[in-house]
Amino acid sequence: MDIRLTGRVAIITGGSKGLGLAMAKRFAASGADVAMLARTQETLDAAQAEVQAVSAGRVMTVACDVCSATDIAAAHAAVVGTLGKVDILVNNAGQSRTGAFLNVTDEVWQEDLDLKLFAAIRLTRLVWPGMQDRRWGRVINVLNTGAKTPRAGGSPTVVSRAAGLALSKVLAGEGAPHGILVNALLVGLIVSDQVRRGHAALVAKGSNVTLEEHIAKTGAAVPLGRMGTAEEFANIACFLASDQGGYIAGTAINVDGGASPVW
C-alpha cells in the first residue's frame, strides 16, 4: 500500500527524538510538511537534517516547552503562520515517569499532567478550528498501554494517560461529524531513546551488558519476541494520517508485539 500525505501539514510534538522523529521521517517522506516540536533547538536542529534528507516536501521546527500554554500558542502561530494550515497532529511528547504514590508529590503530578495531558488538550484546541473548517483532520494521541491496564507504582504516568486515553475518546466522538478523526496509539516496548538511557543507567550501576542484549533479554518476554522499532510504530501513525485510514475513529490500538493483555 503506497500510503501519502501529499499536501498535508503535521506537527509533531516531541518530535526530535525517538518515535517522534521516526514519525516526523515517516510522514515527510510521505509527502507532508512537517513541523516538529521539542524544548531544544540543537536536537530539532539534528533532527531536522535527518527529516530533510527523506522529505519530499517542507521540514520546520519550532523549540516549545509544551508544558507552558504560552509557548504552545507561539508555536502554533509560527507554523500556520509557515506552512499555513495544520491538517495532522500528533501529540507525542512525554516520557515514563512513575514511583509509589505517597511518594509522587503535587510538583510532580502537576508537571506529568502539563506535559502529557493539558499538552494535548491546547494545542488541540488551537488546530481545531481550522480542521473543523476544511472538514479533514487527524489527531493521534500516543499513549502507552498502561492508560487500559494502570499498574500499581505506576502514578503519575498511567494516570495522565488513562486521561490521555479518555480525551481521546471524547475528541473522536466531536470530530467524526466534521471529518475529524482522533485515535490513541499505546506504546508498548519500543527501542527508543528511553530504552537506551535504562541502560545507560545500568551500565552506570556497574553493569556489563550490551545495549544489545539488554534490548533481546527485555524483548523475550513479549509474545513476538522482540521489542519494536520506532519506524513499525511510525508506519501506524502514517497510515492513521492517511486517507487510507478514513473509516479509523476512537480506536485505542496496542502497538505492542501482543503484550497487553487486553485489546
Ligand code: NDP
The other form holds:
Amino acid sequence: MDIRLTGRVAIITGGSKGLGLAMAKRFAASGADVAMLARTQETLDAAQAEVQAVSAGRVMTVACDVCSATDIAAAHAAVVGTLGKVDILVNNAGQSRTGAFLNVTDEVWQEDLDLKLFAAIRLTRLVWPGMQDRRWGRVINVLNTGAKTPRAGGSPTVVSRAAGLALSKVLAGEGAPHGILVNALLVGLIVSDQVRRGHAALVAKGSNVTLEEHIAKTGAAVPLGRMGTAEEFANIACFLASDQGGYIAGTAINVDGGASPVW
Ligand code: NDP
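Could you present the same protein in the form predicted in complex with the ligand, rather than the form predicted alone shown above?
Full complex below, order starting with the chain above.
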C-alpha cells in the first residue's frame, strides 16, 4: 500500500525529537508539508534540516511551549500564515511524570494537565473550524498505554492520559460527521530521546550500563522482546493520517509490542 499525504499540512507538537521527529520525517517523506513545534529553537533547527533532507515539501518550525495558550495561538497563526491551513494535528509533546499520590502537588497536577490535556484541547479547538470547512481532518493524540490501565503510583501522567483518551473519543464522535477523524495512539516502550535521558540519569547515579544494554534490558519484558523504534510508531501514525486510514475513528491503538494486558 502506497501511503501518501500529498497536499496535506501537518502540525506535530514535540516534533523536534523522538517520536515527533520520526513522524515529521515520515509525513514529509510521504508528501505532507510539516510544521514542528517544540520549546528549543536550536533542536528545532537541527530537526528541520533532518526533515528537509527527506522531503521536497515545505518544512517549518515554531518555538512554542504547548503549556501556554498564548504560545499555542501564536504557533497556530504562524503555521496557517505560512502553510495556509492545517489538515493533520498530532498532539505528541509530553514527558512522563509519576509519583506517589500524596507527593503530587496541585502545581504538578496543573503542569501535567496543561502539557498533556489542555495543549491538545487548545490546539484542536484552533484547527477544528478549518477542518470542518474543508470536510477533511485528522487529529492523533499520542498517549501512553497507562491511559487504559492506570496503575498505583502512575499519577499525574496516567490520569492526564486517561483524560486524553476520553477527549479523543468525544472529539471522534463530534468530528466524524464533518470528515474529521480523531484517534489515539498509546505508546508502550519506544526508543526516543526520553529513553536516552533516562539512561543518562542512571549513568549519573553511577550505573555503568551502556545505552544499548539499557534498551535491551528494558525491552526484554515486552512480549515482542524489545523496545519499539520511533520509525515503527511513525508508520502507524502516517497510516491514520492518510486517506487509507479513512474509516478509522474513535479508536485507541496500543503501539507497545503486546505489552498492555488490555486491547
Ligand atoms: P522526547 O522526550 O524524545 O521528545 C519530546 C518532544 O516534546 C521534544 O520535541 C520536546 O522538545 C517536546 N516538548 C516537551 N515539552 C514541551 C512543551 N512544553 N512544549 C512544546 N514541546 C515540548 O519524547 P518521546 O518522543 O519519547 O515522547 C513523545 C510522546 O510519547 C510524549 O507525549 C510521551 O509522553 C509519549 N510517550 C513516550 C514513551 C516512550 O517510550 N518513548 C512512552 C509513553 C509515552 P523541547 O524539550 O525542546 O520542548
